[in-house]
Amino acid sequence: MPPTTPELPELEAIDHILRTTRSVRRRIDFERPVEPEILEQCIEIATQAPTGLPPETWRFLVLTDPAPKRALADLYRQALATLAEARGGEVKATQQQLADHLHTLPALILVCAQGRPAPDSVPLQVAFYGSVLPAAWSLMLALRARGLGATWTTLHLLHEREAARELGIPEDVTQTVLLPVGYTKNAVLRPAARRGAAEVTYWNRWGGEKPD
């Protein structure tokens, strides 16, 4: 049978998750552990994401013990200090709060890819990251659907090599997105204010208008 469009209530539920998956930095229940089985369920969903480089190169490093979480959090705070200096001392309050409490998050998930991106080829770099980042986004959506908040952040990559040494990550593995994870607590997640599709979409050539 040909594929069919989901029924309206199901479609609305899917659209709601897609529209309201936001970074959650503050409204997290820091005291409630996240069950390993739930994280595995979400990772199972993430591995259904599209990938352009066979075989599947994604790898997921889940940190729940205090020592590795603290080691990565220390590097994250160093990276935020570097960013603050570059910005003249200014960072968002929510960024600072995440950095201050990163080690207390119930889980940190580091999405990695086996191999390293080609240094001199934009097409190969796009193919490399395009084969792992969809899985990271699917993971964030799956977490959201289960009442878990996460933040999409890459700031620690300023200290990627140091993080690799602390966490035992091989040299031929590339770290990408870090997702700090915890159950949401009194979080109200709404669609963000974004430019409409008509403002950011061209048709048939760059700058082209939608056909009548």
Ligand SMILES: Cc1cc2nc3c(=O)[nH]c(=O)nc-3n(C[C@H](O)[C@H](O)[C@H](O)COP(=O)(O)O)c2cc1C
The other form holds:
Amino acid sequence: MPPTTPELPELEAIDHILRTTRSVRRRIDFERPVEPEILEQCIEIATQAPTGLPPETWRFLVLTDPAPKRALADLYRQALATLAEARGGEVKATQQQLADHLHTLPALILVCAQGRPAPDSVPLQVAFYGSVLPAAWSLMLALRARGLGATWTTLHLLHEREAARELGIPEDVTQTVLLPVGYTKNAVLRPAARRGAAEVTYWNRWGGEKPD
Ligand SMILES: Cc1cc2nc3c(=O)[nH]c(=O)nc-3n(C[C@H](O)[C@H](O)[C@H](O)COP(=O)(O)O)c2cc1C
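Given the form predicted on its own, state the structure of the form predicted together with this ligand.
After this comes the whole thing, all chains and molecules, with the earlier chain placed first.
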């Protein structure tokens, strides 16, 4: 029987990927193409994620040609400008840089879900998005493990319908996360500053402390 828990250092390697899968917006090798086979391999891994709505609803739209990348990047930039205006002009420099260079990323992967979320049902909405977003995160992890950087983005969704028209996405398909992807270049990926598990975990009752 194969072991169910990986042995060290395999466990360390897995934990390392889980802890250091960060947004990579600037330290990307814009000149180096990403092999379609590698992207397909990562998507293959992503489709091992949980899904609650058989048959699987996830769809992955991979943009590598200049025209569709530019069309989506233009919509993304419009959305960022709207956000900046709403925030009184404030956008993080790295976010702006990603937007400025979005069309030059080697690949843009748009993770979609077949269907539309139920407007008024929390359980159905959770099932709908919960059946596709774990795959998007697995995809980011698989990319990271192969030296590819990505960023979890959703801004272009402010213009979801326009994006659908540009890319030929049917009306009954919901767009979710857009991952701009490229090989990392001189990127040092570290664990993020996050609140500790003890601070965000309750036991046995909301607010309850960890048993001794
Ligand atoms: C739901 C969601 C939507 C996001 N949308 C965007 C986005 O459109 N553009 C962007 O630059 N970052 C976006 N982010 C933020 C980054 O993906 C990232 O999580 C954040 O910058 C923290 O950096 P880290 O992942 O390296 O810790 C989004 C994050 C989440 C969780």
